[in-house]
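Encoded as structure tokens, the following chain is the form predicted on its own, with no partner shown.
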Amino acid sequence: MRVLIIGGGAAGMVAAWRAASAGHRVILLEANGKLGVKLRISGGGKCNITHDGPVKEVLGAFTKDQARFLRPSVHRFTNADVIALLRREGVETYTRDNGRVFPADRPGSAAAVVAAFQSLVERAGVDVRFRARVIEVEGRAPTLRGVHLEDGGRLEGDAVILACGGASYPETGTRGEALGWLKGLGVAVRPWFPALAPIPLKRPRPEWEGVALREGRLWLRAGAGGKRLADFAGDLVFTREGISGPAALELSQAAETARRSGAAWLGYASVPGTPEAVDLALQFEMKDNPQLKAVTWLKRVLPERLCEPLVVGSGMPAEQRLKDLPKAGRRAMVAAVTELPLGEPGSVNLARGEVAAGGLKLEGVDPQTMRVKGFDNLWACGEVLDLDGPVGGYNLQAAFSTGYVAGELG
């Protein structure tokens, strides 16, 4: 069976290295020059591979909804699977404290993974071809007959796999078009949204670029207090245009969907427990050192970049004392470390995600093969399907496992 693979990411090459060693003759189309282009980004670069523990766990990480799809290819394909495929490729992994595996460090870690990869694809016989972009695919419910390049070449297959990723991070090569060719088959899509994704703020902080608030709580309120929506315990850093790190990442989504519905705001707790109790302490210690500084006292917990003009900020000299503190002051200080105010969140840009959220409907898909319903030789795997697990190797574990059970072309 001639198979076309539209896609060289984590998911086309696991489905073309499969499909090829069953001995079908697979043609894998990238529109890019090289292979795995976001796979070598992944993880900033150092590529988070995957997650450690019981596939439970892993599972457990998805929704409700996505972890009864994924569950029959995570289980034909586990991150364990993953992990021991990669080392008899040559490359060496470890897991960090927080269960993220990534390969042993050393320059170029990312671009092995690939390499691995690319190997299995090439031992396998597959026929990759580069800069080969497809923009429409031929036919109709229930068989496809081949695909159209941009270059103005076409391309007859007696299957397709799908396996070309969603909308975020367009420079790769994924702009999302296939959300098009779905839809003009009949089949139902959601919408893309912007997932994993940096948050800007309506009043960025540019002064404080670079500055990381760690092991604390990001909530989303609707609206300056308001009711709590979503929170996420992780580090964050400040950007020029607004903030990133783990916790932004996660709540991106929740912010960009709280913003279109018109009330969102954003704070930063760095210690835990109540307002009320951090009053009590602050006003304990008010007597216990009254020659204390304020800049001083808020250094305890934050950046100390942050806390001048935080006590500035809020009417007070840099030099303000323990001993003299207003009221408002006390409570701005408060504040600070129990829900820093980072203000409302600007538009999330779906291009800057790790992912992208939405894509083919997983009810249009049967999770033990992937294959589109409806259709007897089209498939889907990876991130084109409507799946965003949280940051720490759960999305590529799902493209790899995705990949693999659509290579079976069951």
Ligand SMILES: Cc1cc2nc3c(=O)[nH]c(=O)nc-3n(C[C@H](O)[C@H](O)[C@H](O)COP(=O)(O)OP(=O)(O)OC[C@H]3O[C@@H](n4cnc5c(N)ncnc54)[C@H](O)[C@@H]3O)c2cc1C
Given for the second form:
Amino acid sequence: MRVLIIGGGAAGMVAAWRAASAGHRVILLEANGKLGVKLRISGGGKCNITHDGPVKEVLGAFTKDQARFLRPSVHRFTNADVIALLRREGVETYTRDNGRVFPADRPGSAAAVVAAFQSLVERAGVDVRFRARVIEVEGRAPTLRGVHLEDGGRLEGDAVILACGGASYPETGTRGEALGWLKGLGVAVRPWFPALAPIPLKRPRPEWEGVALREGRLWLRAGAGGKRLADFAGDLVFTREGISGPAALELSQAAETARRSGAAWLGYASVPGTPEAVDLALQFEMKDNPQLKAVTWLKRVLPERLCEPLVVGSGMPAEQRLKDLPKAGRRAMVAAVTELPLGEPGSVNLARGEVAAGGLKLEGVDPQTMRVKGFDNLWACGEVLDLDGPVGGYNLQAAFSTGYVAGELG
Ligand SMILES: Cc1cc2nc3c(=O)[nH]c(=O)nc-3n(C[C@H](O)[C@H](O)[C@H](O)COP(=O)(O)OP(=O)(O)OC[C@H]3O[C@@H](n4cnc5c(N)ncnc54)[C@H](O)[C@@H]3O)c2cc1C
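Having seen the form predicted on its own, please provide the structure of the form predicted in complex with this ligand.
Complete assembly follows, chain above in first position.
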């Protein structure tokens, strides 16, 4: 069979290698001048390839529906399989304490991962076409006939595999246009939606840029003092426009959903206790240690750069001592450590996400084969599917596993 694969990223390279190894004539169409551009910047250039542990745990990181969909493919090409394959290709890996798997530490390790997959693709005899952006697919259900390229070219194929990724970081080649083609073919899609992205704040604190809040929990509420909607335990870092870091990335999709529905508010708990318990502890401290400065009390939990502005910002002098702490000041101090108000989020930018949520709806794809339902020669894999895992190597594993199965053309 002559197989056209659209997209030479994580999923497309694996699909191409698989299909060509089975004897198919494979043409891999990549819009960029090189393969795996997004892979090269993944994990800050280090590439968190996958997540260690039993397959069940890997799947457990996804939503229930996504996990159910991924189960057959991740069992077919597991995290252990990815690691073993890379080792055979000369890329040793190591696992961090948090289960994240990286290539053995050296500069440009993400590039080594790309080189390994590229070598597999080339050795399998795949015809790789660079700067070949597909602008349209030709045909209709149940059979596609080929694709049209931006340069005016047209290619015929017996099979088409969509591996063109999501819609974040468009500068890496992923512009998300496949959803338009799919809609035109009558395939159900969910519009792209931001995920794993920094969260801008309506009232950012640029003066705190670079300050990190550690080992706490970011809360998303439906408005100040409103119902708790979601939370994530992890670090957070202030940026010029808002917040970033693991906790912000993980809550960005929920924050954007809440913002669009009209009420969203964020706060960061640096200590796990309830406001009542922390208030009680502060009152004991006021008795035991009346000369202690409010700033010093805050510094036990919060980064130094935040403490004086928080004290002054809540109407107290910088030198405020605990002995004559006003009631409003006490409340503000308790809030600062139990739920530091970050306020309303601004609009989360789809382009800055480590993944894009949305894509080809999973119910429209056979999870055993990755074939798009209603078609006899169209498959899809990777981020173009409505899949979005958390940070931790899960998204690449999903791309590798679905790419592997799609490449079997079952
Ligand atoms: C900054 C950043 C860091 C990340 N870090 C990690 C990490 O450490 N671990 C992890 O698991 N995940 C990480 N991810 C997510 C991960 O990179 C993606 O989920 C994964 O690359 C998706 O694989 P894919 O093959 O589906 O898409 P991609 O890797 O994006 O590949 C799609 C390819 O298709 C090409 N293409 C698109 N449209 C067309 C077209 N019309 N014609 C021809 N070619 C086209 C694109 O140029 C691109 O090369 C990160 C993402 C970003 C943005």
